[in-house]
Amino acid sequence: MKKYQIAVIGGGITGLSVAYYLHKAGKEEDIPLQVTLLEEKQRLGGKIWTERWNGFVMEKGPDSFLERKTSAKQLALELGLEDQLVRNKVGQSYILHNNQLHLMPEGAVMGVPTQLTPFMYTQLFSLAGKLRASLDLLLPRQKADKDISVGEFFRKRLGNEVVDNLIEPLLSGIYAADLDQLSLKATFPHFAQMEEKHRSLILGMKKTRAPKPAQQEPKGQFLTLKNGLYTLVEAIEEQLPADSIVRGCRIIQIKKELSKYQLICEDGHKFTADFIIATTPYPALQQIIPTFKYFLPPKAIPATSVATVLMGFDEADVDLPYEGTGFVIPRNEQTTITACTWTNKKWPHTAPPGMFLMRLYVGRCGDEAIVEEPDDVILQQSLEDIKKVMKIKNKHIFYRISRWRHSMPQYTVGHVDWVNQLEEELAKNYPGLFVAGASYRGIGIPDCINQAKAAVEKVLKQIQTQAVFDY
């Protein structure tokens, strides 16, 4: 019978993600496959990075996944890590305006105000403003024959004002985008379905919102692992045969060669492969691949660089005068940093008792200059814009700054149906080479398993397909 070797580019969590379920199902279809992850770095991860120091879990990269999104934890379930699984304590979040916190309207979702009164008495608008928010009751649906940026579509519902202090911070910040280039239908495209159907996002937002039940709790809708986020990467890593990871393995070339392919490594090591799943970038698949001449659309935007920094402190030396989980920053205020996590009052697991955890962001599209400049200019101007809304009595006990370069895709106007006529031209001229990953169909690390079991599924589909030609 034969063997089919399949190559996986790239050890993030898509190109894990990818390994697992296609050994998984080696064994329980009685496939014969071959699976070899190559990973150009000696870590695996991606930007899954956790550190365990001193009592203290920090994420480098993501801190988290949508538990509603279900692929991440349906993972962490089958690989055991059910008792591992913490949720988010739920607390207030707040916006800085004119360097004063302002609490996020009680009501509003991702922006969409639900309530009248809290939205009404919010500092965070003008009358003007809020008045031209309140149009979104009477404004007629617009046009949905074509993708519009995210700016463009909330602009015309409610304003300049409340796009630019609100939405704009709370949603830019998932992709550190600008918002009038991110595409809706690639980024959230329900919103145009709740115009479509509603007419009103306000009317719309306020009739599928689940009600909130008496006298109960809120309930946080991530879910984090208390060793971190690494702990489903070692688990994964431990589901797959030791020989199957080939780790310093950079790509430089892949050469079709009749029915298979031939990867060539950059150290001169070969492999030959009957599938290839590419995980990686968009970018570094056109560098391999010298005869794919598609290009992305003219409008499109590199990827975006972005940092983060952890801070340590004596829990008594932070004076924080505000019950919650942090606060996100517009981009119209002076700061260096674009939001702020009180780690430890978010995630408790995250800091040991008497101490304090703080992560600062830093970084956006059209504004990645800091990101390049040295830890002490950073730190410096982090530390700047903290202390502006919150006292801190002493220095620092450590730091961590992790910089991500290149590392957030910009879905622009246009992305899904360019992502759409790469396959079909992947199908049609590199048959048995498929692409997953935040490149492509979503950023986050449910979107990006969510990619890995489809990809898996296509491969899967050839094979039935070829097994019954063979046969």
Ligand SMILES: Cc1cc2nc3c(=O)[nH]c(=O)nc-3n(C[C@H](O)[C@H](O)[C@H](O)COP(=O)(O)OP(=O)(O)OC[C@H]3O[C@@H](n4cnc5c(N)ncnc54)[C@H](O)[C@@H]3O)c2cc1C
Given for the second form:
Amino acid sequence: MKKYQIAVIGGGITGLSVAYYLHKAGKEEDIPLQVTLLEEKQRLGGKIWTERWNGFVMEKGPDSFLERKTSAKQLALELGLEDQLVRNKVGQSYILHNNQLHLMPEGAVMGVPTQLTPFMYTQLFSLAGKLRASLDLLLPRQKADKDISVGEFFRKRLGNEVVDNLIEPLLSGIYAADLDQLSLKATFPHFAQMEEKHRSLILGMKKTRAPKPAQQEPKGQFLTLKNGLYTLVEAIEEQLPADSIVRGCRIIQIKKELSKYQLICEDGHKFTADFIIATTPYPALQQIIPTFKYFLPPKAIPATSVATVLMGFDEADVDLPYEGTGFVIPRNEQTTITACTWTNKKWPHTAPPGMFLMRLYVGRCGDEAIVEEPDDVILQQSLEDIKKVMKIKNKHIFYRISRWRHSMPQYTVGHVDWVNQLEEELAKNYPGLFVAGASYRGIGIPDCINQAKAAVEKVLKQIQTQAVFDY
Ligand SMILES: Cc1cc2nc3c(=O)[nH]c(=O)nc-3n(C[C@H](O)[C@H](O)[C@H](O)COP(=O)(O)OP(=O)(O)OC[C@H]3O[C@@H](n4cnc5c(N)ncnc54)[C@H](O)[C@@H]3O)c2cc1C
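Next, report the structure of the form predicted in complex with the named molecule; the form predicted alone has already been given.
Complete assembly follows, chain above in first position.
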């Protein structure tokens, strides 16, 4: 019986999920599939990378996933990891403004105020800024005929102060982005829909927000695994036949050969495939199919470099100014770090008793040079920043710096149309080659898993159609 050969390029969470769901479908639906996952590095997981050391569970890349976007939790459950899931502790978070920490105003949903009193009392905005934001209650709808930036959208509704001091540090943390370039349609389309329906964002948020359950502890919205997110990678790997994973194989070219594809690895190895799912970041795809004429404009899908700095302290050596889980920093504060998480306050399993683990972030769109600085420079500047608001009595016991070059894809204005166009042209010119992953339709882990599932569906659909012809 013919076995359909499917090559999956890239062993990050998207590629691993593709391989997992293909294997599952092959077994459950009795489809003859031969899946090969080709990863350039020796380590699987891509951006997911946990270090377990001396009782610490340290995430160098992502640290958790949103429960609300269900695909990641569902995958963890399918893999039998239910007893390892951990939910974040809910605590106060803060914003640095004029070198002081300010409470996140209660009722601010992704930066949009929904409660009057905390908003009126916060010192994050001047009186003029507060009055400007309240104009949202009166302003008419904006024209919704084309994609605009997240910055433009919110600046028109709520004014610059609320955007720069609250919305920007909250939202841009997800993409390390410049809000004035970030596409509203690709990242937060529900805000445009809310304006369309309710006109005012403040009123829309108030109406659509689920009522707070009476006398119930607020519940964390994020999940991770108690031995780190890498557990997910290991659990998927266990489900895949060992010979279906090829490590240290950087694909440098894809050639079309009659009804098959040939994939050429840097070390000269060749693989044939009926279908390819490419889950590499977009720039790698451009290198692999250099003769493809329909690549997006050069400015499409740029990627920002960031670094994470993990520091371990004796708990007695750190004086936190307040109870809470950390703080974010607006772009206008002139600091090197962009955010600081008091990691074991948010995730108690990450540090052994008596120790304190902190994670700092550096680098954001347009401000990335710091990522290339040597460790001592990054450490010194990061410490200078945190010492503005925290007392550190003794030096850290250890640190880990992880540089993620060109790792945060920027969904700039026009992104959704570009991705649609790319997929259409690939379908015409490279039938059976599909793309998925963080460069395209969402960068969060659940978004990547959803894209993996969608790509698997497309392959299976084509196989089923071909099977009909074969009969
Ligand atoms: C610092 C940081 C923090 C983050 N925090 C969170 C978070 O808390 N929660 C969340 O949901 N998301 C978070 N994200 C985003 C999320 O981690 C990523 O978007 C997601 O893991 C990307 O998965 P992927 O499989 O699409 O890509 P990647 O993980 O980049 O995997 C792509 C793989 O392709 C391989 N590859 C590339 N080129 C080739 C080639 N030519 N041949 C073969 N293999 C190749 C790479 O080596 C890599 O393994 C974070 C990202 C970063 C960088």
